[in-house]
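Only one chain is shown below, in structure tokens, and it's the form predicted on its own.
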Amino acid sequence: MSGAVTDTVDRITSRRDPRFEVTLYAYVGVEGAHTLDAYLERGGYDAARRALAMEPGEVVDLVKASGLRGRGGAGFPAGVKWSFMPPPDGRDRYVVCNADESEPGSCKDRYLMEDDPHQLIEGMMIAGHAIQATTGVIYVRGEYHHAYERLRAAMEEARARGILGRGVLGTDVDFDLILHRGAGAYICGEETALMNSFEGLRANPRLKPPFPAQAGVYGRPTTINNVTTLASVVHVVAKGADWFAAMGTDDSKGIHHAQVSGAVARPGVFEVPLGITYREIIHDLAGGPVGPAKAFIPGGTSCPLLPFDDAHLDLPMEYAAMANAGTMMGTGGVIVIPQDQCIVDAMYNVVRFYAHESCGKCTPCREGVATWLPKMYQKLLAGLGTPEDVDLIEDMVKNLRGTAFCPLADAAAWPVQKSLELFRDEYEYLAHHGTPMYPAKDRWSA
């Protein structure tokens, strides 16, 4: 699928936009890529010794200005993030990957660990250096075993050419990874839980303040970014502030990646300039919907649901654009509902995710979305609801929202109130005849 990936985003967006040209995904596909000679071929490490060449503090500003937004999928300034780290007192620190890769809908984290894994390690490398830490730890999916081993292999070769461990790329800087297996929890994906989780506690969320650069990994200074974030440092550094900037949008700069599934003709990974439509992810890229469709949700399930007309295809990809809308972007896993799936069913499959993967320690979260939530999606689709329980799911979500410890009640939240705003009528005929309006059927054998 890689390759063919490759080819589409390279025909549809020099069309687009002459500045862009696929980075990050260059070399997913390509076979014996994720190799350390493959990747020195490719002039791999060089931003690293760059990076080593300068300030720690210079490298901060480099990608304070490059304007690099996290993207994990809250979209927080990287080099804002970075200067949040107190100075050095001799002590132990941390930078951490979030490769948990678990919202639904999103997969472009796998395909830059399996295919391209030194472009991760050189971005920890350089992260490292910029916040002054000589340890980095990756948390990796517990379901990503190929990924997991891939960057094993690539950890091993970089400590045997002297590219991790001391003295690394022969500078007097130390630097070495921890490769950290999860065991498949979607909480895991909430820094703090991932961290509780990578000390061998139970993967609860901590309360913040404090924050993990002020008490992180063993209660020492921690900073955390996704892999495409730490990815996208390499080659912010190896080609400047001003190329990177160059893409995107004056909210949202540089390059991203649409991950696009559902009812589309050609589901797939494809790396954007931010700013590209979703019209233009969805139609050109992905092929279009293989049917008449009804709405798509525009960054993972846990981002609400848009309409599928023209106001809101034609919505640019970036923060500023989705937050007006009343959603967010996400991880950029774009899901496209068609017509014909009762909107009842889709969101059950949302809630009864969220209600497994709920960690349980805050009690709006392990009563509603863990218990109650399902219950009563499982009560509408037995055909025994009334219109008085879509009324009572309204106002749970409505009192979920903002109530715990961690985004996970809001995640589960927010689909089921705009599926309210959108679809209610679906949700009150279901209501009253006991029946969808749309009958199950394989919607994806297109």
The other form holds:
Amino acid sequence: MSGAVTDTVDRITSRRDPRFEVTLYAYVGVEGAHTLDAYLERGGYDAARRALAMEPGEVVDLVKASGLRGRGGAGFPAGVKWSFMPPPDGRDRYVVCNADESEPGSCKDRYLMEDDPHQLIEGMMIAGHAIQATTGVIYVRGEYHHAYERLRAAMEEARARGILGRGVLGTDVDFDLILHRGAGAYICGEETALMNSFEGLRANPRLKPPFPAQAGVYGRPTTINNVTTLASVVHVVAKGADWFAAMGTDDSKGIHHAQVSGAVARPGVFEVPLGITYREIIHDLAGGPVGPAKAFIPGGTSCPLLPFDDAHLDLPMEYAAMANAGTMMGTGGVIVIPQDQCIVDAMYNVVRFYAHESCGKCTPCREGVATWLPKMYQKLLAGLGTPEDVDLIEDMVKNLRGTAFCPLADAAAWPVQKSLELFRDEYEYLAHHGTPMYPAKDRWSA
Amino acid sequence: MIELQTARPFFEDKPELLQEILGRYPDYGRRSALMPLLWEVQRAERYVSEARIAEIADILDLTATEVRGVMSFYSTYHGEPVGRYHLQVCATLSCKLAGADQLTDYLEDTLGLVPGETDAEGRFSLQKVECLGSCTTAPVLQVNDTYYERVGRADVDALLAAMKEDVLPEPARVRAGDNERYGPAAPAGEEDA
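Starting from the form predicted on its own above, please write out the structure of the form predicted together with the partner chain.
Following is the full complex, with the preceding chain placed first.
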């Protein structure tokens, strides 16, 4: 990768490693941990003080050295992204937090914002200093009302104590935040769509280049990072780049959050060192599958599913291994699909999501993802399909790949393609018999 | 269209609120206030009427069509009133695997509504929505702004009974995984770094 030095250190790649300690999520779920007093008591804003005493370029270098990559799904190295910002030229500059968490299977950012909002604010301050931006924007999805209220209260507390505003923490650096709510649109997770939405426009993605660093929010230089990326920065500054880089693999350093849902005994969010195997995540942390499982989605529904077998469970959670397996690590949202769940029905659910969320800008996505793909699935599931319809779905998703402006069309097409590769028998059974191989069952247990 | 002539402007008696919202954004980014203004109206009136659209357009120096265009892009603004309790069931994969289909059926049967409808009293409306980010605490039912996570039949019964008495109970705020395991046992003072 980007000239990363392969060292001989024995890296932490398991939660069983006694050296591993939960950091970002240490106070999630702790009653009262969200207040400024509680945050200051546990050393909050010390990292920001330390960063503000450094030159902006030094902070960028520190984050580069840590190997931190974007936790929103794309995995772009955070420090490198920061270094794309042009030199200050008197124009306002923005650091934007993408808190529009909408990828099905993902919920790590919500709990972090609800229970430890100051951690995100501190991360924004550090990022703001690194890229010399005096304004931060937190774009939080509209449904996250509790997170919005917690962040709003935290910002007020911080302003009242001189942590945000003019001359933050007694320095001569100015920094303040704008908290902005979305209104239910998955596409706003795409950074340029998010910027349009923030500006009060329809959230259609913008053409790149220019990239946000050249012309972002209001055409000003802008850097956009995910919630967890920004929170990670706090600990990189506090504990050092070496601490962060000691976890994970050469390709993927540091910590991430496995969010396990679906048919497992103990669904939940687990902070893990990267390089951990999916077996450890699913079996050890999440208590293993409830009944036989046939597949798992490794990182949110836009990531193609993998068979639930030894070879795939032993793969490490890292960007490269997942790319090699024909899928993505994504946001870390792991969904376990039980054996008795009709895969056509499950994929229709995913297709319906992307159909609903297509912004309608590009013809292949509007006609393919938003219109014909769900119709084909509806036809199959209604028992009216033919084997030719299965071929047509396959043909359609192959033709969709890479044809749209943003990755949404691929996010729908790729998992469908993979499901046909792995479970074509279920599609064909449904097409021949008119009934699914695995009929719907009551899954509402509680 | 009578409404257009007679409705009292929403922000007429709320100048501080209006200034606070406009003041959040830089002068060159006045249009950013569009979504927050729509939110305020919807929160109070449970939908955004044509009269409010015209008012917001006026405040921001936009056309009503521009405002309507933005509003219609997003799924959580409503052009028609929803019930006092707007029940939104997450129907996406993780929730489906935790019984969202059955939860929806149950609500349909109990309330006598299909998704998209509001009852005659204006108390309940039902909607199926896409992923709410509560995948590890599925299934989730969102009522107005509040998430009820990992809801079972008994929870739904209790919730509906409370709402019939016009009470919206505090949610349990379910945490799972690490939050469960480390939460209560977390040390009071992490080492100052």
